[in-house]
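In structure tokens, the next block holds one chain alone, the form predicted on its own.
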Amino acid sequence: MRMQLGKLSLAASMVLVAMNASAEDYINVEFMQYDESDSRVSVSAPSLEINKDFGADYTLNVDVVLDSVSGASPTYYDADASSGASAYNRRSSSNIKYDNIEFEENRVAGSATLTTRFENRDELNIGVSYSSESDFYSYEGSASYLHYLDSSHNQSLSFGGSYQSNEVLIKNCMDNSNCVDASSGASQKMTNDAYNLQLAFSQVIDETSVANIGLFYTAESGYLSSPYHNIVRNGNFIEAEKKPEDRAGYGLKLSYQKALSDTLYGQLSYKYYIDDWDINSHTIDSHLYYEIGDSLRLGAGLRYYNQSEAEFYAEGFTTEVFASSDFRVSSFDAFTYKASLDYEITKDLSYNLGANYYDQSTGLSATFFTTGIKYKF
């Protein structure tokens, strides 16, 4: 949020500025390492972000990410198959196992956002993004508008939306046993579309606090199943999962940011989500930041997430039309513990380090670390 900050403490100013990226020219280079327990998934992702102002009214932000993903995904498979453990071993079997199926993938993703500021300092954001893997392609466009409701910029209303088009390449299995790899070009192309709409109101309460309330709506249609997840019918037959081809959800998000002193400030948010797959979720996210001197900032946070299971989720099936054993649509709780460090080396050069630990009630846990250098020019 842009507003007059002359009377605010340093900590309060940082709380308010954190709500939106400050206008400045910079290059940010980061590296993220993510590792799940049981050697499931490991992700190494270097990224490059460039932010450039063109006068006072235009800002262009460009971000590029390269992902290297390896590991294993848990699913049901035929342990007697001559081809070995494969998610595509779909047939009747007397030796069905639920275990990790190894995979390897590389992803290239990029995004660009142009911010335009008008005479009254309202802001229009137009964005595009693209993501590419060997068997998945995604294209997205987005737009949002920030409108100030008063001359002091203490109240604002923002609204926006996005559209995403995805292509999924799946192996062409003609007889449930002979499968052609997706990378060979003989795969079947499936598509899905996703829409997102958001409306939010922000209010500066006093010199040290800001509150925000938002509503959102999401809709998806097309192929929403995973080509790598299987189910078991009648105890002895393996087949691909089948999720509904439409999904609509909506929810509410509340956030509050408060400067507790000149060197300590915090953020607290709550999000509620519900959809027509019978999933509803609650997310509580908290952060505390403490400044040590003029160049060092320490951060700590805790995130709690809870969701109910989809109406078509189970570990075994008989004649159901929609069926999935994907633990991502099961009921679970999860905690994320977060810590961060930001150090200003010089006026133009800063270093950041982040560490997170994720613990899910299904038994899955993960660690992810980020480190980066930011240069202002």
The other form holds:
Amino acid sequence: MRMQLGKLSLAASMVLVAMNASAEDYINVEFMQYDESDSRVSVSAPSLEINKDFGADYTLNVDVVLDSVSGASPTYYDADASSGASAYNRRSSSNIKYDNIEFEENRVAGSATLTTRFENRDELNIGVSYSSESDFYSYEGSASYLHYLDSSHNQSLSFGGSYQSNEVLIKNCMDNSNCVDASSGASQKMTNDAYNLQLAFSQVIDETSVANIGLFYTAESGYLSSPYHNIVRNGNFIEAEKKPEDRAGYGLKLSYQKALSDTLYGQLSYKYYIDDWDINSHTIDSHLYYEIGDSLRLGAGLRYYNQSEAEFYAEGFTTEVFASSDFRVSSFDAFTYKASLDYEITKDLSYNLGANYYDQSTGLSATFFTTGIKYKF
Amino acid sequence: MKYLFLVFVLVFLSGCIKEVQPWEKATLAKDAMKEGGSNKLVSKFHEHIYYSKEATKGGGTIGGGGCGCN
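Switching conditions: you have the form predicted on its own, so give me the form predicted together with the partner chain.
Below is the entire complex, every chain and molecule, led by the chain shown above.
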């Protein structure tokens, strides 16, 4: 009897450990710095996250991030324009160049998620997100439900969906010298909508490993082009890119987490994606974490990404109705090399540092660093 | 890809799945076992970078906001 009570007590404490691992009161402050090579985009992004439990059944998570973006993005432009290099110099030119066009932008984004836990510990998450730039606004609502399939919580099924409404403001001009500022209210407002659905199954394999399998579907409609990217028609006429106004894609994601020893942990995931723009991609992501003592954890990771080009991708002159020279819809490979450090200064205060190098076969490479402090209260 | 999927199905269907009791889940509850890391802000930042530099949509966190992403 005493042994059974001891086991029950241990079980209760372990359940509490598991609960505390995913639900606790904390403030997390992070600073993130992203810098591309060749004087392209730089982003400085301070962010704040607050997580607060209200009893055992409700948790509210709120975060906000401020992005300060500067740099340049490559596209076609008229190199003879007296007003200087601009993506908005859309006209006939005998001197068309493909190079970086400078820009600056500030972005404010935030999200809030309320988690509700039911008697069987199933979870319902309801979330809202908002993002704004001088020429872009995004509003999103989302919901997901986690259902445990067995009493030991070794199997779970989760499904969720989100709806996003976006507004893109486009400068009304044919020549950069006569542009109306996008935020003045005189610009043209374009919109698009995006839907996302996910279904995932999780299985605890044993005391040291978990596997997950998920399916997802995405759909977008409306203005999906970028007002900053140009194409060349008729040999010498610069026009704004034109992507199709509908896109639907779906995919599969597999992941596996395994404690390889008392101090070494491994994670591996694979994602396959395909859409009706003829883009398909493969993503393989891996992490290793090594614990040194009770307070220090070192991490290293490698991510490989490969995608095929969209059916309308065009380098240079094109006669197609839909066309884009945006490198993001081209065919490329990318590697990310990752390193991280997590240090528990005290039981309630921890520090984290991350360093990453991203290398894309299009010529784009970037470093991104994260550093932050998390305080449990 | 088909082979990876097959491996996963085999793992699920094979006898290697064990009934793990709640008091045996201390390792599974560790931060190092959380997919994508335990820090939500860092995970969102990484997702945002890939979202703005690659063409793949979906398969990440449900909800998170969009961007103009020049």
